[in-house]
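Take a look at this single chain, the form predicted alone, given in C-alpha cells.
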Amino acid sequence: MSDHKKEIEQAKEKFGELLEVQLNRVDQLNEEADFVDFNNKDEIVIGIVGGDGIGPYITKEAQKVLEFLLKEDIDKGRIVFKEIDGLTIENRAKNKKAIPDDVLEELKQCDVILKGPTTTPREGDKWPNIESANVAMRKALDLFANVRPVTIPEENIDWTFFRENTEGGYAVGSNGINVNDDMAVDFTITTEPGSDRIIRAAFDHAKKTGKKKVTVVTKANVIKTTDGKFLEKAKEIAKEYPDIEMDDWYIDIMTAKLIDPKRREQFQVMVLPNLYGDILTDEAAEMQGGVGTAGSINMGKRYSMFEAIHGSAPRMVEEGRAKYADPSSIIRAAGMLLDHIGYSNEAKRLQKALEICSNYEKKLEITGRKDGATGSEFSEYLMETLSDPDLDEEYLRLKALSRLDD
C-alpha cells in the first residue's frame, strides 16, 4: 500500500482555504440588509446588457418592449436605461476575466440588469477558460436566488421554482480538488442563512400570490448533511405559515412526478438546492414549449438580473439568422423584471400578450430561419396586442375557445 500521507496534506491545506472563505462569506449573509423596496424609490435604472450571439438581438427587442410599457415613466425621469455593451465573450476573453473590472462597475450602477445569453468557453474552444459571466455575476452581485415561473394554462400548470443560486454543488464548482491522478474530489456547500433566505423568499412569494403550497426538493434521504441541514430548515420555517401547506420530495421522483399528469397539477411554488433547481428547471421549461420560452429572474436583496435560460446560439449568428432569434424567453424575463419594480398591471398585461400571440392567436411563427417571423416581427406583433384596449377580454375569449379545441 502506498503512503498518500503528502497528498492528504496537500488536499487539506486547499480545503481549509476553501473552508475560510465560505465562512466569511456566512458572516457577510449574516450581516446581509433587507430587500430594496422599489416603491420609495425615485430613479430605478434598468441596466441593457446584450451579451454575445444572439443576446443583443433578442435584448434590443425586449427593450423595445419595456420601452413601450413605461413610456409614460420614461418621460418623468423615474426610468433610466443603462445600456452596457462589455460583456461579450470577446472583451472577457482579452480582460482574462468572467466580468471585467469595468463592467462589473457598470452592473453595480443599475437597480436591475435585463441581460442577454453569454458564452460560456468550454474544453477545445478558441477561447480562455473563464468562468462563466452568470456565475461570476451571481457571486459578485449576491444574485442568491434563481426565481423561474412555468406556465402552461390549458394544463393547469402554474409552476414558480426557487433555485438557490450561490451555494450547493456550484458555490466552488471550479475550485475541487485533484487529491491525485486517481481521485478527484468536489463538494456541495450549505449554510444556515443561505438556506434561510431562498426558502422564505419561496414561502413569502407563496403567500403574496395566494399560492397554498411550497414543495421542498432535496435528496437528504442519502445527502444526509447539507441536503439534510435544507430540508429541516425548510421545515422550520414552514411553521411560520401555517397557512401554506409544505411537502418534500426527492429530486429523482420529482423528475418522474413533474411529467404525471394525475401529480403535477398539485405543484405550485417549489424550492431546490443550487443543482436540483437547475435540472428541474429546464425540464419544466421544455414542457411549457422548450428553453427558449422561458425567463428567469437572479434575485438579491440588493441587486436583481432578469434573463433567458438559453444559450447565445453562436452558429445563429454565423449562418446570419440571428435576427430570426425567439425573444419569447428575454421577454417574460422583462415582464419579471416589470413585476419586480412594482409594475404589477403592465406586467400582466405582458404576459397576457405573449400567450395570446404565442399561443391562443399565433399570427406569427418563429423557426429561428427564414421561413419564420423576425424577432422584430414578432415584438412589433406583441405591442400591437398590447395596444387593444380590450386585451383583458381578448385574452379570455381566446383562451376559452382554445380549452374548446382541446
The other form holds:
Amino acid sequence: MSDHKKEIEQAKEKFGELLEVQLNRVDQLNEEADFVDFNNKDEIVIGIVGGDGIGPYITKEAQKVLEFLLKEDIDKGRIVFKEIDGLTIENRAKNKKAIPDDVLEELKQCDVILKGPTTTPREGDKWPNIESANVAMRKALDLFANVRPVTIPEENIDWTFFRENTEGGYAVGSNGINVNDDMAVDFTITTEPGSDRIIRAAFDHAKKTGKKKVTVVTKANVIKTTDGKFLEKAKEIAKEYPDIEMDDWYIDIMTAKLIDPKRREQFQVMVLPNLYGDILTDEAAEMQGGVGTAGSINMGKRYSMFEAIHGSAPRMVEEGRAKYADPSSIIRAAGMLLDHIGYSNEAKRLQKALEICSNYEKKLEITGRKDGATGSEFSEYLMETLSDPDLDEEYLRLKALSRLDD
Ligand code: IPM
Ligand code: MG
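Next, give the form predicted together with ligand IPM, keeping in mind that what was shown is the form predicted alone.
After this comes the whole thing, all chains and molecules, with the earlier chain placed first.
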C-alpha cells in the first residue's frame, strides 16, 4: 500500500504543475484585448504555411489565387505575404517540437495564416510522438474558436459550428499522468473566460447573420462539473440575446439528430466543447460531401488561421502525384481568410468562381491522378473565371442551367 502513497504523491505533484499552467492561462484570458479591427489596419501580413505532403503544392495554388484577387492592395503595400517553411514533419521531428521556436516567432509576425495540412504523429509510426502542430498552434496563438460551416442547400441545411478550440480534453491532451502501469489519467478543462468567449462568439455570429437559434451541445448530465459549467454559462449569456432562442442537447442524441431529416434542418448555430466539436463536425462534413469539402477557421482575437481539414496525403507525394492534388479545399479556406480581413466582395466572387469551376461548368476534372487536371491547371481555370467581368450573371445562368439538369 505504501507503494500507492508514493505514486499518488508523484501524480499530485504533476497535477499541481498542470494546474499552475492552466491557471496562468486563465489569468491571461482575463486580460485579453478585443478582436483586431482589420478595417483600421494599414498593413496586413498573410502567413503562408505549406505544411507536409501535398500541403506545399495545394497551398501554393491558393496563394496564387489570393495574389490575383488582392493585386491592387499588394502593390500598395497594404497586403504582405510571408512564406513560412519550417512547419514540416521532418523539421518538427528534428526539433522534437510541435512548432519549432523560430517557426512560432515567424507565425507571430503574421496577422492571419493560411495553412496546409500537417502530419500528426502517433504512437508506433516513424516519427517521434510529438503533439499535433494544429493543436499546438491553436494553443500558442490562442485560436479559441474553430468555426466550421456546413451547408447542403438542397436539404435546407445551413449549419455553423462554433467548436471551442483550446480547452476541454485538448488543453492538457499531451500531458496526462500515468499514475502507475495500471492507471492513466487525462484531464478536461473548462474555464469561465474560455467558455464565455466561445459562447459569445456563437451568439454574436447568430445575431450578425440573422440566425434565430443557438444550440448548445454538452454531456452535462454526466460530466457535471466541466460540461455543467459550459451549459450554465450558455444559459447566462443567452439572456443577453433575447431575439435568439437557445436550446441544449446532449452529444449522443445530437449525433443521432444530425441524421434525422425532420429535425436537422432546424439547427442553425451550434456551440460546443472541443472534443464534441471535433466529432460532430466530421459527421456534419461527411453529409456535405466528405471531410475534405469543409473549410475551417481557427479564430482568435489577435491571430487567425485558415486551413484545409483533409490530411497531407503522403502517398500522393511518394507516388509522384502531388501536382494532381485538389487545391479546392484550401482555396475555400483562403476565401474565408479574405472575408475575415475585410475583403468580403473578393470572398464572394471567389465562392462563386469555385462553384462554377467545381460544380456548374466543370471544364476540368481533378482525379488525383495523371488522367485528371493538375492543381495548377485548376487554379488557372479559377483565375480565368474570376477575370470575367460578368461573373455574377454567368454564375446565376449556370446555376439555373444546372437546376434544369437535375
Ligand atoms: C481537426 C483534427 C485535429 C483535431 C487533429 C488533426 C489533431 O481532427 O482539426 O478536427 O482533433 O482537432
Ligand atoms: Mg477532427
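Residue numbers count along the first chain shown, from 1. Please read these numbers as outputs of a predicted model, since none were measured by experiment.
Of the two rigid parts that account for the motion between these two forms, one contains both residue 319 and residue 366.
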